[in-house]
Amino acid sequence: MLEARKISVNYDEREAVTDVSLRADAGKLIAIIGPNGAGKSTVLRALNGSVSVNRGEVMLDERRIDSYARRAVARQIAVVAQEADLRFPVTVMEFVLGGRYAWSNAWGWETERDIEIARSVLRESALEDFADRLMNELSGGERQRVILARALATEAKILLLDEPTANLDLAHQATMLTLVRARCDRGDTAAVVVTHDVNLAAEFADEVMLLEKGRIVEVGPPREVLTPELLGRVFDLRVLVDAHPISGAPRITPVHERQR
């Protein structure tokens, strides 16, 4: 279980997030939406430890995460960034094994157990064909796929995810976030999902997180956030909410004024 207890986050002098709670338990799906500038990257690099609070605290399995060896929050939390840093050549085989880094040996070698994790989430992310590939010959939206790979590869049993499906098709997005809902939904899972599609938030989370300037807006189930009142004020936009035909889901569309 991974939470975060009213933190807040400054840069500088900017407080960049005020007083944000959080709670991610095991099969449950968060996604946090909000305009540009509001927070949501901040919140998970904030989870993950990889940035300092100013007050408040992030817990990890009851335990403050600045208690943790890095190596320990790495088998445990595995994160989805809106970029890699690819400075070498390597397959995409090769990248989605350093996925399993934090279990690797004392020789650093991988085992076959590794190497047969790392076959089957390509194989459940329909990407065995790029397994040779070299990661710097890929698409954006292929390499995203790849990273997404990574991250499942891990075992992690907390996935933070940022922006997970840019770059993606429709089909690829529908796919990628299906697999992580899986992994939530088998119950040993807990994900959290910055996004700026909405509907993707309605369709696949079971909490969603509104954020405005740093700040909480509204927190709970799809059907009680994705409101035309809260999500026209916050973006400043005129939206229609209705239900998918199929998932019941809410299903938001932009109303765009015609000019005259």
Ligand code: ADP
Second form
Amino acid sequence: MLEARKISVNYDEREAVTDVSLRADAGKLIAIIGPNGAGKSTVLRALNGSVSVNRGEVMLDERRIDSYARRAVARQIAVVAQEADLRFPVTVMEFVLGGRYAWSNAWGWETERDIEIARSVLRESALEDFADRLMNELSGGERQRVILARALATEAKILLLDEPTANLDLAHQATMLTLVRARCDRGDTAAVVVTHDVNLAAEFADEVMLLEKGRIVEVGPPREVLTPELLGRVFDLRVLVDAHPISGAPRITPVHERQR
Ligand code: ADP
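Please supply the corresponding structure for the form predicted in complex with adenosine-5'-diphosphate (ADP) (the preceding block corresponds to the form predicted on its own).
In what comes next, the whole complex appears, and the chain from above leads the way.
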């Protein structure tokens, strides 16, 4: 289990995150929303120990995250950041197998089991036909789907995803979060997802954290956080909130100036 206890993060003199607490329990999907610069990515970086906290602490299974070796953290936490390092021409299969690295044997060779896991994740993600394609010859959205597949292939118990659906078409946005949701529903995985898509957060998250200027404005179930008052104030935009006709989840519709 991963927990942030009242963490603050500074870049130089400036505090980017202040007093943020979060518990990513197995089975739970937490969405972090908020305007640009609110500190969402910084919270994710602190959660996987890639930036250090100035106050508070990040605990992984009751031990401070900075007391683990990087590889031990990588076995437990898979991160999908905004951009992947693609300097070398690798195939989709090779890239997804790279997700098994934290588990690899002393020689760095993949085992039969690694290959089996990579194949099954590619199947789940509807990417089988891409296995032999080169990563740098895919569209942005296709590449993003492969990057998530690699994170799923790690079998890490904690997934930290930074805008995983940003370049995806409507169908693939839903598929992506359905895959993450399914991992959480299996009961052994927790996911923290930074997203600009409040409707996807409403549909898929157990808990939504709304950040503004580095602080938590509200955190709780989608219907308690995704209200016209809170969203209107934080995003400085009029929004309507009703219920999705099928799922019943809050449905957020912005009202633009010319519609008023
Ligand atoms: P969000 O993900 O919500 O858009 P970020 O966590 O990226 O916000 O950024 C929070 C604040 O920290 C912003 O003011 C941003 O300019 C600043 N910031 C982010 N990364 C760095 C960095 N590497 N160095 C200095 N300031 C940064």
